[in-house]
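This document starts with one chain, in the form predicted alone, laid out as structure tokens.
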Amino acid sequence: MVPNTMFEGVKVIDFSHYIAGPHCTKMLAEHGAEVIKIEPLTGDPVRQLPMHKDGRSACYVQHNLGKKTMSLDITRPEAQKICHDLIRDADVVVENFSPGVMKRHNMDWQTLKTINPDLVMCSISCFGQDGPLSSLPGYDFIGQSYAGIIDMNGEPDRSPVFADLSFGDVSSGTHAYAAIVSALFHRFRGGKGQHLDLCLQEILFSYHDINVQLYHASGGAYTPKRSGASHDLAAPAGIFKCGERYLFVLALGAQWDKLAKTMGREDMLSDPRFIDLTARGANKAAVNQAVQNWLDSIGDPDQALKILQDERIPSAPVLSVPEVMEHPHTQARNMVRTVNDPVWGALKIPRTPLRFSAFPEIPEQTAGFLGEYNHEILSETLGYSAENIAALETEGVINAKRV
């Protein structure tokens, strides 16, 4: 029979919070699998990021978009036989807490592969299961400065700085999601399960995709280092003011050669400082500036780019969040998905990237609520009756909330 969604059947017991983990799980979610999301008495942290509606976070329904939420307190050992059970007959166990604290709660891999030697169980964090850093506690920007990603932004002769947006937490879902379906594909030909140490800075640092072989191969001569709004090897490739806006602009080969004849600088075509790719970087401020000097003369944004798209040279508007929400472009690949919340209605977020033509449609789905889904799981899942469920209310080993 051919299933209805692409993991129809896999079942993944969520113990992620934040961004990383969450956004593995809610890809899965998703695309069809079933997501039981663990979270503590208090709720995943990211119910406290806002917007808030009525104490509802906006930032978390985006993150956790189909999942079956339940609140347990894990460091309880009723609660850690409720997850156990729950995790003898799943697919997929996530984590991305510090190492050594599923260890404490009895969630280990060690432990889980016993209960179940099936399971593929991904652990995401900051530094890796091992390693002088593992122990230390991390976030997004913590990797990003491990990983020689913030110290290549910013201008040359300043402080560096961070994009305000966690690419790094994104990144390692996404990569964990890539690693989980491999590792089910590897058990659906017949292999068994296996345990996944996904590390945000090592995946932030394989971002870097010239400048660690560039260093090691110019036997340290060149150290990779921050180049403000142009690169520092090749040219023109950079951010250029057009009147009131920012362009980028990117021309390398014979794209150059389109560049300098729309310009009307056919001259430096033959000019020995500009003949090939590592000519023109070696001098990229004469290429910039007679990029800058077109613009000027140009005035117009948008006349400029029309220019510069008609003749098929790389080249864009640098867009604010909201202008890209608007873009036609966008709105006609629908990179805005629409999820109805209980909460906040109509509530709008970016669609996930990954387009299947078997599975074209996303279902669906909104947010639990903290514990909502602590009942139905408990009962019609491990046959818990109701004088069993009310028992862990009222010793505290899980409870319910309307966030």
The other form holds:
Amino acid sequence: MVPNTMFEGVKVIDFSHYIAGPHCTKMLAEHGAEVIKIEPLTGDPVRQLPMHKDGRSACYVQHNLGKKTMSLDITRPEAQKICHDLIRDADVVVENFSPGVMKRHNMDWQTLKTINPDLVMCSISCFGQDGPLSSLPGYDFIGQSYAGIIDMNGEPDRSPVFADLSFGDVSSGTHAYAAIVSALFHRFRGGKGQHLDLCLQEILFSYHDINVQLYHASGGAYTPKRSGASHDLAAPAGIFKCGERYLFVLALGAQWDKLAKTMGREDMLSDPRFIDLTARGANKAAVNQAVQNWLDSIGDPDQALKILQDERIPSAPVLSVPEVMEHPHTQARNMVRTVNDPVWGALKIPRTPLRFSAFPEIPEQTAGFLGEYNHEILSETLGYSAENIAALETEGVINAKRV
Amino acid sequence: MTRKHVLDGVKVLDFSHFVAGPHCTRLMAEAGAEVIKVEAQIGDAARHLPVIKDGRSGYFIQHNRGKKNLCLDLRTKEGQEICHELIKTVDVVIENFTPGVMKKFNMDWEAVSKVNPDVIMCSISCLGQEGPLSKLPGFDYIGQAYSGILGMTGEADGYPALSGMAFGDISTGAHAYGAIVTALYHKAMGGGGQFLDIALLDCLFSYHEMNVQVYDASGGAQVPQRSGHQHAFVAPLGLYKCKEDYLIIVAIGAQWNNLIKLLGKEEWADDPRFADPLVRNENREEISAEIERWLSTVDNVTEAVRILVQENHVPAAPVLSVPEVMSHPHMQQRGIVQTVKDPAFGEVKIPATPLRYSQFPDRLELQAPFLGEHNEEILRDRLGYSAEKISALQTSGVLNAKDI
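Requested next: the structure of the form predicted in complex with its partner chain (the form predicted alone having been shown above).
Below, the chain from earlier opens the complete complex, with every other chain and molecule after it.
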């Protein structure tokens, strides 16, 4: 039988909050998994993040599309029983509490694997489940600091800077997604369930495509350091100004020959200071100045960009987020997705970057209100009686609110 | 059946070069897949990136361990025939040429799916397989510029700043890996082969966890712009100076109350100017001044982080350099820095794979191949070529091999 979606029939119980975990389960939902998100009585704290309309957070909507929501007090045995019952019949559990919290609520891997040995459980944390830093409070930029990422951003003689976006969280969500699917594939081929221990710091550390190796293999002679708008080792490879706009220009190998000719600087091609990549890197100030002078002589960024791109010299305008959203290329690829939220109406978010020829469309999805599916799941999935559910409500084990 | 890892038995034909594609197939090899990397005569350009020792690149080693290597001329009919025969034997084909190049080699999705309808083909590109920008030469920072990432990095009044690592390439490799295992799972469940179009631009754009939505939902009133060492929309979330070092403080939830207590500014709890993270952001200069005033009274950054985190439960971290990360006790205990042994280079330290599976706690021993190292083995064992045929291909220059 050909499945109707990538993950038809895959059941996920999601205890995650903020961004990293929810991004992972959002990707699972976008490809057809059935995700039940368990939130505390006060809701996922991301519901407090902007923008808000009538108490509804657009940030929550972006990261929780396609999930059914329950709101339970998992410190209570009744709620833990509900979770265990749901997990018994699930394929995947995802959580991103601080290490130790799931154990406190009787839902650590040791407990869950006895309830469901085929389960794939993924724990996402900032520093991993063990090690001296593991119990620290973890946020994206904390992980970035400990991974040597932030130190690499910014001008050499000034404060480091950080990229104002969720580099670590979205990355971690994606890696967790990949690990979970790998484990599901393994299980389908006869393997057992297992626990996945993914952490932001380690995921971010893997982004050092060159720094770690360079520092070690050079015997410490080269220490990676932030280099602002220009690459530390190669030139031209950096951001230049043309008129009022910033342009990124890169010219390695044969592209450098084309660029020198385009700039009318054939003289540089025979100059020993610029003879190869290493030489140009060592004389990057002079190389970058030549590029800047040429851009100044053109003056108009659109014209400069056209000349460079016609010559197939790698180059791009540094776009703002609104410019990206309106760009014809972005539009042609439907990179900005419009979702319809019951409170917000139309809302724009980034489209998932995974594009499958067998499933070119992304399903229509909304994000659940707090506890929206409490009744449906308790009565239909677990067979609780109306009285039973009402009692849980009265005792404050479950909660619901239109936010 | 006992498997050595989650992708044991999965066969991959890899035409990728530089970083994005090779990172994807590195993750696959580390998960047990059998990867044959096909390189053009001159080899993957990454073989020339530093550090180079006796012609061998540490950079190439990091991104290509665990792959077998076939070096042939993709422009020749014979080279293409060998690839077509190999495509019949694999589950996955990966490439990251500029869109259009695989078609020139008779290996675009149309041709590949005719040769093997069950195959999963993943094309990784900077800007996607179609659309007005798709044919531009693509590198990591080009995608960063077009996705609005570079525009969001750096001081508000200065140049945007480059991140000193392959943010786009590694990210795209990981996304491609995720898409490929999804398609493998789907195929195992009864679905067929398919084509995956993974673009660096799309991946990077998905990192805007707030910017797109905030701009749209505010009706354009909130325009995301880089704000250097402070977050654009919420405060206090940013970098602060302590003596000669920097640290990051994130106190946007309940931790705000802990922070103001530590700063001796309890009165801010009832001050409407500090009512929530968004309003606080409008008054963040005042908050930063108080934080840095307090930091000036502390001995050093380590002590400041200790007081914030241990004594006051305010999330904070020192900004570590790469060497500091590599020698940190936490990273040592978790084995985040992996030492690999290369036959030519000797020991090289690289970041370990961040995917950890309880069923496969040990990492596979993997080595990066020399150029064309497995030419003979692959042609003989996989395709049944005779010794004569192989040597004829060598003589005519369709095949190449070199110890780099």
